[in-house]
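As structure tokens, one chain now follows by itself in the form predicted alone.
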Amino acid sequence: MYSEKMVGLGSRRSTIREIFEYGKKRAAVVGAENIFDFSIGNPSVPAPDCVNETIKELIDTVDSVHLHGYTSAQGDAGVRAALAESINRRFGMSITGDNLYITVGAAASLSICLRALAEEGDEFITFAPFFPEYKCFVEANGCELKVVPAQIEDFQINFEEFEKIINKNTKAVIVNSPNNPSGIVYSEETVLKLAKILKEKSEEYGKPIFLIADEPYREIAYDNAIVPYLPKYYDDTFVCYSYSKSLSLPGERIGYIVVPDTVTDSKAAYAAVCGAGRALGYVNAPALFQRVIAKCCEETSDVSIYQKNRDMLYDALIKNGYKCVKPQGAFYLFPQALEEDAYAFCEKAKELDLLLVPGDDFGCKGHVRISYCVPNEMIQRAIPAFEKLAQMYK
């Protein structure tokens, strides 16, 4: 009677959400102050002042009918023009508002891009560790997600394995930098090598292999790390962006897709994006927040707070014998578990009310994700629990 695939997806939350829900139930028993929940990537830093100031200004100065009414399906023309101007200034691009499609957040951006590109028999490739929902999004379009095993010493791309997997059925490659869950930023060297391989394979197969840049963490980078803007390195690149992290607006669901003119048959590509948005029902992203991001697109939340959290927790983990590649961005640590079975390790952590996410769903067994976008005082209180957890394995 119903789609078995959809019933299955709806009947079981993601591992991240299961742990998050467990934490809420456990907090009701022992008190929220006794739960160290590092499960979910929900920004803890407030949105910058310009967000609320802009909302108030819009409410006071724009008539309600216009403020809350429909925009063009692909987004308000003035908003798209403002965002294009910002992108050009920051990244040396030369796009216009007609290269942008405003979306209901990063998940919508990815879903629209995949629907715009997917044809029967297509395969998409991503690199472990990766955001687990990629698999759901790709398979929803009747395609297969191929995962390149992780290069765990630095979490840059494992090119030897990548070249074994890429083939004539590859439609696109999905990259996420800064990365969820590792926090790693792909170096310029990595990006140049990836672009070279994609160009060579596109020529070999006589068709473009597209690159989808998933960039919700672009502004959250530390230690002067440079996050390469991928359309500058590879012509056939779609950029998927969200303001959930940079402006701390995850619940408002607002972002965009960039379809540069350098993409093969760019007018058809943009039409496909518009068509996919229509087919999925993702037209006309929230009108109020379209106008908010137009005014606040070059602001960010206070990223220094996340860096302070990273440094405090990373130093404590290393001191207690954990192995972890130091992240350059996002707000996650991805250390190795202290036993091979990350699920068992996370269950042991639960005994200390320490909620961590096993790395298996991210395509990287034997690791755990720690989301440190939490109040700093919680990290201070949690460090003894990480110490006790380490002692259990000595």
Contents of the next structure:
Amino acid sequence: MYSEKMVGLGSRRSTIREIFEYGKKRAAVVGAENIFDFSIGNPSVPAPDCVNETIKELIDTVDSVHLHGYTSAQGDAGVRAALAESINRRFGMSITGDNLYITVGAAASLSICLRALAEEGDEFITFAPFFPEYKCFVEANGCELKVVPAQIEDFQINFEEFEKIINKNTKAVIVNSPNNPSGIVYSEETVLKLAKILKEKSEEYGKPIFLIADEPYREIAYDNAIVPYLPKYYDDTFVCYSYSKSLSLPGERIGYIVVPDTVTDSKAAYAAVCGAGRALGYVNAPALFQRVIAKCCEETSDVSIYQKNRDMLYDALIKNGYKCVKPQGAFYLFPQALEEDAYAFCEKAKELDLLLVPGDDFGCKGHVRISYCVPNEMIQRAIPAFEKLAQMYK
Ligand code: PLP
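The form predicted in complex with ligand PLP is what I need now, so please give it after the form predicted alone.
Below is the entire complex, every chain and molecule, led by the chain shown above.
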């Protein structure tokens, strides 16, 4: 009677959500201050002042019927022009508002891109560790997600395995840098090599293999790390962006897709994106927040707070014998679990009210994700629990 696929998806919460819900229940028993919940990637740093100031200004100055009315499906033309100008200035692109489609965040950007591209028999590839929702989005389009195993020494791309998996049915490759869950930023060397392989394979198969750059963490980068802008390296790139993390607006649902003119048959590509947004029933992204991002798109939340958290937690982990690649972005650490089975390790951590997420869900066994977008004082209080956990394995 109901779609089995959807019943399945709706009945099973993601492991992250499961742990997050457990944390809320447990907090009611032992007190919120005694739970160290590192499960979810909900920004803990407030949105920059620009956001609330712009909302107030819009409410005070724009006629309310207009302010809350429908916009063009692809987003308000003035908003798109403002975003295009900012993208051009920051990344040396030359797009216009007509290359942009405003969405309700990165999840929608990805779903729309995938729907725009997916045809029967297509395969999509991503690199472990990866954001688990990719599987859901790809499979919702009747396609298969193939996962390239992780290169655990540095979490850059495992090209040897990639070349074994890419084939004539590959429609697109999804990359995410800065990465959730490893926090790794793909180096320019990695991006150049990826672009070279994609070009060669596109030629070999006589059809473009697209690149989907999922980059909601683009602005959350530390140590002056450079996050290469992928359309500069590979013509057939769609950029999926979101303000959920950079402006701390995950609940407001706002982002965009860039469809550059360099994409093969770019007019058809843009039409397919508009068609997918329509078929998925998005209508248009929230009108008020379209105008907010037009004004605040060059601002970010205070990223230095996340960097302080990263430094404090990373140093404590290393001091206590954990193995972890030092990440340069996002707000996640992805250390090795202290036993082979990351689920068992997370259960042990849970005994200390330390809530971590097993790496298995991200396609990378033996690791755990620590989401450190939490108040710094929670990290200070949690460090003894990480110490105790390490001692349990000595
Ligand atoms: N892509 C990655 C890698 C993410 O980590 C997330 C959210 O955590 C998303 C996409 C979805 O972001 P949004 O809230 O903008 O839909």
